[in-house]
Structure formats: structure tokens, C-alpha cells
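Quick heads-up: it's one chain on its own, the form predicted alone, in C-alpha cells.
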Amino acid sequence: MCGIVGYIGQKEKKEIILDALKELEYRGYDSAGIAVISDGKLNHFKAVGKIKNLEEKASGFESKGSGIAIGHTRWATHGKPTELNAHPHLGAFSYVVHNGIIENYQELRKELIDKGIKFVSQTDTESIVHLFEQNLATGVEPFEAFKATINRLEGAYAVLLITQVAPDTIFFAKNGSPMLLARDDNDVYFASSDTAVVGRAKEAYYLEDGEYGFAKTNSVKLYSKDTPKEFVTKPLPEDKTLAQKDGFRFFMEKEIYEQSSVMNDTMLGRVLEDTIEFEELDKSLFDGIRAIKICACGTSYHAGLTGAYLLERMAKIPCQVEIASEFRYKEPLLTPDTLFITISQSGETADTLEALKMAKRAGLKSLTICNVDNSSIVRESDYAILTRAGIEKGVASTKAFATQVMVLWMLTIYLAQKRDTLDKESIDTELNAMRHTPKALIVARLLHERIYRLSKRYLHGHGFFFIGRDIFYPLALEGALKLKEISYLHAEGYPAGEMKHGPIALADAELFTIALMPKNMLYDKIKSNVEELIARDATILAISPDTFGMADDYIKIRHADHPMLEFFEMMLVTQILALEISIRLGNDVDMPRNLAKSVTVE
């Protein structure tokens, strides 16, 4: 997602900053922005979309000598990508540079507000730079009033912040979000990510949460709840490419693990204590909908149509999943009390873009779930949910069908809030199940050693068939997609009662199976499918809380007391099983034969 630069030292400091947010381009941005103090004086330059357009900005201006300088290439959350959104934040003499969002903005910025402070932007990270310059009017020292300021922060961040006042100096803070700082002889560098400092320090210390401290040249003082923290830096890996997948085989395997830290990215400051709240949509947008249509392709569509299960089992409305490729030729009609969602991880995806197009021609409100601000589907919306996914270069979607799925059954609890579909003690179930997800995706190393010791069993045979219930069905065609991508096996998904309807013709014992099995929903009626199969002399691979004995292999998850927890470990699992085949198949996984990120054309 969004990335962090920071610099003390000699060099030139605004060319130094410039290459190091190049160095995180891969990551994702809408918007970036320099600042930087030399000779006493603090500049600033920001530009909405890539990092040439900044560099445009900042082609007469030059930071020779001593100073610091402070980046950001931004990802919006709070408010459009703009240059008024853009950071640094600037107070009226501090800069400010933020990744994470502050849950407690609001607050802060209406006590920031009433005591007489002109906000200029929509972003949560505002807040910080006047709180800080608050803080330093009481009259204690910079330092101070910046440990002051983090401790009224709520949230995830992590804050570069530089001033005026102490122009040799920045102030840093991590909590939640990543940031390392590295040492070169008298230079210091921070980052976001090991990318950006790679080839300018050969060490590094990665901050642990509510670690904060500031640093100068030469001299860096570090805390952790008060308290004076010696700290030991680690080596930096040479090779660029290796840095940006952080010691991953591919780009896939990486984003597969990151699964659990953006899923806390997607709910952060939606799921809320006793509700589910989403600023970027009307109070008014459900009005008069009666029922609604999804329409995407390929994995956002497998999204979709577990979205439908939940809205109409939680929410009590109609909702009909469509291909947008089908929908576009096929006639459908459409009528105004249709609310119509879009699925797109790239915003781009040709398809989806037309059938929007025509459901607006049409007359109907229009939704998008996207992961990409400023894309042309988010622009034709008339609103847009954001994903939060950070980029994915694996061609091969993960992150983005978790985080669309995780929006929809917000969605759903958001809408059965407002139809009154549900008590208070089912909602509570609903968010405290949401609060557990992100620990559901992490990736337990036994779990990982465990698939890839299995992975080898499963190169030959004449094909795969996925099969589930319920919303396991639309996870049975996602696992089965991810299996065909990367490793060009052939795969089905079924939903399970349907085997006996002609598929179970092909069950032998080279026909693989993989049952997803949930103890929380329909387990008798799923066992039951997965016998039928095993008297055909199907191999079975069951993924389930509880071991099966009748399968020839199993998979272990967590027990859970919630569907969408099994859900979302079981994909995981999918995911994992996908990864390691293509991998022992020898497959480039990050680049799929035929294949493209953003399917721009029909």
C-alpha cells in the first residue's frame, strides 16, 4: 500500500527521496509528495499520479548541505486522491508523512477544529501534524510534543513527522505499520519497506509496534513505552527484486501471506465496536432498492456470488449474480429499485466497465467494490468501497478476492442494519467474527510444510474437482480457478449435491477430489457427497476442522465457531495447494501462460 521515505544527511536530499519512492512504485499509489528542510527553509512539492509527475514539480528546486527530507507515495483511504490529499500534511511550520489509518481522526479533528484549526484536506493524517504543533504551543520541547501526539493516536500508523523548530531532526513512530530505519556512515534513511534503502545502507532495524524515537545525523534515540531501547540492525538483502517479495519465492506466495495485515487494512475503521460504518457511502443509497445485481468476471465474480448467500440469508434481499461478459449481450432487464455493484480488483477490468455503463444508461444507482482509486470503473460509479488490497503482481488473484469478500459481508451486515434483518446478538456475532479474521489468515508454518509435503502427490492424474456447499460452492470454483491458472491442470468446481447429476461419471482413482468440509455448515450433507465419491474410488483431499478417515488425505484447519472463518482459512489452504503444485510443475506463478492482471480488452 502506501510507502514511506525519510532522509538525513548530505547528499542531495530531494533525489534521494525521489528514487527511494520509485523503489516502492510496485506497491501500489495514487498520489506523492516530498518535503524537505535545508538551509533553515522547508519546501514542499505533490502530484497526483506517478512519481514522474512529482519529479516535474521538483525539477528547479535543489537540497545541497545538510538537511532532512521526508516522502510518501499514497494509496487513498480517507478522502480522493488529490493534491490537497496528497502528503506530507503540512501545519504551519510541520510536515507530516503517515501509513495506517487513524480510527480516532474524527474526534481529533473536530477538538482540532473547535479550538480554531483550518483543515485543507479529508485525510485522517492531518490530524497528526496539528495535534503535534497543539502539543508544541503548551511550551515543551519538540520531542515532547510528538510523544504527546502518539499517544492520543487510535489505530495503525506509522508517522514520519519533521518541523521548523528542530530543522535537523525527524520524529518517528510505528504502530501497526511497517517501517525500518537504516544507518551509512553519518546518513540516516527511513522506509516502509527494505526496497527503498537497498543499495544506499547495508543494515537495518525493522521497528516493532510503539517503538518511536527521532534521529539526527549520526545519532538516533529510540523508546518503547518510555524507555530508552538499544537496538541491533540487521542486514539488508542485496538484490531489489528479492527485497520487494521480501524473501518469498514469487510475488503470489507473498501476497498470499499478507492476507491477514490487509484484511485489518479492509476493516479498519468499518468494523467498529457495535457496527458496521462506511463513510463513502450515502445515507441514502439503499433508498427504494429492492434488490440487487452483481456483475464481474473471474475471481471478483466468485466474490460476488459468496456475497449473495450472505446478503440474502442476513439481509433479506434479492440478489442475482451475473458474468459481466454474458450480461452485456444477453438483454437482461433492468429496473430502478436495482441497486448495481461492481467487482473489480484492477477498476479496469473491459467487461465489467460496459455493464456498468449500461445499468447507469438505465437509470440504476451503481456500487463498486474495487481496489484501485481513480480507475475507471470507480470514476463511473456514483459510489466506491476500496478494497485496500495493496497491489497484487501476481497475475493470479489472492489478497483481492479476500478483501472483496470481506467488504461484502460488511456490506451485508450494513444493510441488515438498516432493513432491521437482524438482532443486536446476531450482528455482534457477525463483527466478532470479522475481529477474528485476520488471525484466521495467517499462515502457520506446519500448515504450509504440510501442503507442500502433500503437493507432490497431485502433478498427474486426468483432472480436479472442487466441491463445496453454500458459500463453499463459489470457494470450490475460486480454488478450482487458481489451480487451472498457475499450474494448467485441469479443475472444476461443483457445488457437492450436484456430483451425483452427471460429474460423479468421471470419479476413478485418478479423478482428485478436494472436499471442503466446514464443521459450521452442512457437514452431514458435504460427508455425505464426498462418500458417494469414495465408492467410485475417487481420491479425496479433505480441508476440515475434523479429521475424515475415509479420505486419503486431509488437511487440518483451526476449529471455529463461525462459516466465514472456515471460509477464509480454507481459501487460504486453496491457495497454498495451488501455489506448491505449480511450483513442483516448474510454472512461473507470478506470470501465468495467456494471461494478464488487467483483462482490458473483451
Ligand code: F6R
Contents of the next structure:
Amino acid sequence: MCGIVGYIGQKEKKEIILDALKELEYRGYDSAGIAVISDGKLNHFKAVGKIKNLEEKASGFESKGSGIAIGHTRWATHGKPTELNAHPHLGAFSYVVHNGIIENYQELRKELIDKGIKFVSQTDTESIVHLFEQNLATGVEPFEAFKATINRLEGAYAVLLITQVAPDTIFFAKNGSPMLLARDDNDVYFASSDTAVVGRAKEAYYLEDGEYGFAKTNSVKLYSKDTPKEFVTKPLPEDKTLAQKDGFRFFMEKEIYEQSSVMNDTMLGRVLEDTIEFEELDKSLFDGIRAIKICACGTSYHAGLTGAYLLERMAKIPCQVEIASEFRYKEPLLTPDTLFITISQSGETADTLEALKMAKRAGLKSLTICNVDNSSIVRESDYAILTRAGIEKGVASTKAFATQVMVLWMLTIYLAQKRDTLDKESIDTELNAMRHTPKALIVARLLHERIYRLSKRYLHGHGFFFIGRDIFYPLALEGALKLKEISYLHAEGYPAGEMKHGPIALADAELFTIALMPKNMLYDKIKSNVEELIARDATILAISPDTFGMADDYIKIRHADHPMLEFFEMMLVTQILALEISIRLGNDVDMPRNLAKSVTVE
Ligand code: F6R
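For the form predicted together with fructose -6-phosphate (F6R) instead of the form predicted alone, what are the coordinates?
Below is the whole assembly, all chains and molecules, this chain first.
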């Protein structure tokens, strides 16, 4: 997602801003830009694609001596990744960079256009700089004009603004999107994440929502709700890798904890008050479509299986899910009334890409659910819904899976509305549950501690069975995959009702069964299946909102009134369990043996 940086000081500003932007590359972006004021002169450079393109554009430019600079990596939300849409956005004599979404930008834009302002980009951000200059034109001081601007913004933002009217000052505000300010002697830095300033500054203050102010060399004024605020900086880590992990032991752990916030990005502009909207889809995409085929590999395949339950149940459309490597060679029957959906975190998985090409040759319309824009699968597909999970570094996929499932759930409701298969009350229930998902994904400290303590009992045995029913069956498959990937212990996911058709023969005290027992879906059925295993002395770890006294171990999740909320919280539990077991076994969690993040071979 977008990254934001700023600098005030004597050093070469271009170099500092470009270096800082490179440190934020991991967040994902598709264009970048910088703006500098030194010697009272404004300069700016923007480029689509990688930061090296921006470096080339700015290669002849130097900015020594005292001055200010801001920079940005943009991950397109409103408007395509073009130079015009890249930040910084320019007014007549001011620049702004922004991370987040201004929800009332259309209203602001209209108001400004009515006053004769010309917009050059499609972004929500450009309104900020024009609004600032309009406020300034009323004759107030620049900081008052900035404050009045921020007061009009609704939504999430981290904003840095510079203007020729105050060429030694950076104005800043934060609400809902991350930003810190760091200091080193007289120099001041701003950034979305501390990786961008580690090595340059020794301490930082992490801004809180609703805070704003202005900074000059050696002076920072911070306010909250019109009141000046003192702030205390914290020491920054000295090691860059540690900083990228935001203090977590592994990227996978960081990514598990990030799931709550990335889910907001996945839903942004899509889950509206009483409907689901996908700007990226053509209204006629589903015309003539009578069935869906989903094709994917590994974790993405598990997301697809979950989606199929939702699509058939709520959108009443037949939906088949296939493992891409199997699909390619089975001579599948493909009819043009089938929508072909691929799911891929990387967008580069060779089997999925080839399956997509086959479907296209057979004349099928295609849609991909993908995390990487401009990847091969996105480019090959007719339509793409980006999952917006941000770069995933841990080889074992976590947040990519969560966001894939969310997109499939949203797509189900989108389609249910089109096909008129759900009444208004049911749609409202689904949308409400979606809005609660980020909360269900917050990792409670006590939950993590409990899983950590329990994990020591699960380092041996002759195997793990993860069992569940309905959508909790693909979650069981995914839980087992996570565990085997990073612990190298044997684990299988199984439909709970199938255990008695064979695998129950394995049951004894050394067979560990992780039972997914949601209250909102077939609780009594799965309870009976678990009791069958208990009767054969299998060791049971039950995950449920309700205590289950017969289990050997029990992890309590929060009570929720929707199965998807239970799904996401149980997903957290299975991810953390795999993580803690793997750490205890001394494995490399982020780079498990034999695995690659992007599987570009067959
Ligand atoms: C497991 C995992 C893999 C991938 C699979 C497909 O944690 O990440 O199973 O899901 O290799 O990759 P993508 O989603 O990139 O197509």
C-alpha cells in the first residue's frame, strides 16, 4: 500500500527521500514521486513503475542546502497508476502527499470545480492541495489554512503538505493511516513506517489518530483537537531487518497481525452502505453466465473452495473448484457460459497461468482474484479484483488467504444482488458481518499467549488431523497446510463427517485432532464427529466459542453471530498454532525448506 516520507534539513534531500522510498517498497506500489523546496524553489518528479524510473527522471537534480522535501509511493485506488495520478499533487504553489482514502473527495472536488479549480488527476488526494490553497486565499496563516483543510477531510489519511508560502515548513496530519516523525539533531523526518528512517534518525514519535501540526528545522508543533500536545519519542531499532518486521520475530507473524488492517483496505470502496461494488468489473460481466469454475493452487485453492460454498449457497450459481495442475491435463469440458476465476497471491503461478490460457482459448470470460497488480495472471485475465493485502514476505501465506476469502465473500454478495437470490435483510446481515471482520481479526494478547503455551504439547505424535464441516472444511485444509509447511510435521485436513470412513483407524492418543467447532454452523454435527474420535482416545484440541469439556485442550474464540466471523478468528488460531509450533521446533518460519514464494515452474 502507499508509503509516505518527508525530510527537513541541510542534507541532500533528493537522496534522503529516494532512499526512504526504497525502504517502503515492500508495502507495494505502482508509481512514485518527490517534491522539494530548496532556495525557495519548487521542484517535483514523478514516474510510473519502480523507483529506479523516478531516480532516472530526477538524475540531473541536486538539492543541497537547507530545505524541505516530501515523497510518496502510490498503490492505485482511485484512478489508474499514471504519472498524473502519482503523488505529490500540485496546486498553484503547494504539494501534498497522502496515504489513505478521502471518503468525501467527490463532494470536495465538486465544490472546488464549481469555484473554477481545474483538476488534473482522478485521485481523491488532489482535493486536499486545492482546498488548502482556497483556505489560504481567505487571508489566514498557512497553518490555519491547513487546519481548516484537515477539518473537512473524512476517511483515513496520513498527509504531508508543503507550500512556497512557508518554504521551511512541513504540515502534517494523521487519521487512520500510519505515520511517524523522527528527529536527529536539527533534522526532521516523516515516514509511514520506521524502516524508512532507521539508520538516519535515532528516535521517533508514532503519531496518533487525530493529531496534526507543523515542523521546521529543530521545531515541531503537535496538536490534537486544537490543543497543543507534548510528545515523547521512542528509540528506533538500529537493525533495518528488525524494523521491517515491526518488532515481530518473523514476517509471517507480522503478516498474521496485519490481517485486521489489510482487511479494511480489501473492503474499501467495495463494501458500501447497502451494496457491494466492484469498480473494476464491467456491469455486463455476468450476462449469460450460468456457472463458475475456480482454478488455483495451494492456499489459493483453499480460498477457492471456501468461495464455492458461499457462491452456491447465497448466489445460487453452480461453482466448481479445481487444482490448476490437475485441470490442465484432464481435458476439461469448458462451455462459454462459465466464468473462469483464477485465484493467486503472486499472479505468477505457472499452473494457474496456463489453466487460464486454456480457458481463454476455449472462449471463457476470465476474472482473477490476485494480490499483485500487473502480474502475468492479472495481465492475462479479462478482469481482475486485487486483494490489496500488501506484499507478503513470509513464504507461508496468511494475509493473502484472508483477503482472497474476503473478496470471494464480497463477490458472492455482489452476484446475489445481481441475481436477486438474497433478500434485503440477508444482504444487510452479510454486509454487517463483513464490517465486523477487521475486529474479528485482531489478535488478542491472551489468545496468542494461550496458543503459545499449548503449542509445547504438539511437537511430536504421528500426525495431525484438522477437521471441519462446510466452509470450515477448506479452513481445516488450510490449517493443515500451514502446519506442514513450517513445522514439517505431517498434517491433513479432513471433512469431519468423513473421518469414520477410513482415517478414524489411525485414532489413538498420539493422533492430534484440531477440531474447528463454530457455533453458527453445524455445531451438533461436528460435536458428534469429535465424540467419535474421543471414544477412540484421539487427542483433541477444540477451537470454539463454547467450552467443550470433553476435549483434551480447548482454545476459546469470541462469540459471534455469523459463521464468517468465526471462520476468520479460527483462521488466526490455526496460523498462530503453526507459527508457535514451528518456532519451538527451531525452524525458519519465513523461509521453510523446499518452498518458494512464487512457483513459476510446472
Ligand atoms: C502456501 C502457499 C502456496 C500458494 C501456492 C499458489 O502457504 O502460499 O500454497 O498458495 O503456491 O500460489 P499463488 O497464490 O501465488 O498462485
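From a predicted model like this one, the values you see are computed outputs, not experimental measurements. Residue numbers count along the first chain shown, from 1. Heads up, when I say rigid core I mean the largest set of C-alphas that superpose within 1.5 Å between the two forms.
With the core held fixed between the two forms, H130 has its Cα displaced by at least 2 Å. In a rigid-core overlay of the protein, V140 has its C-alpha displaced by at least 2 Å between the two forms. T398 shows a C-alpha shift below 2 Å between the two forms [criterion: core-superposed Cα displacement of 2 Å].
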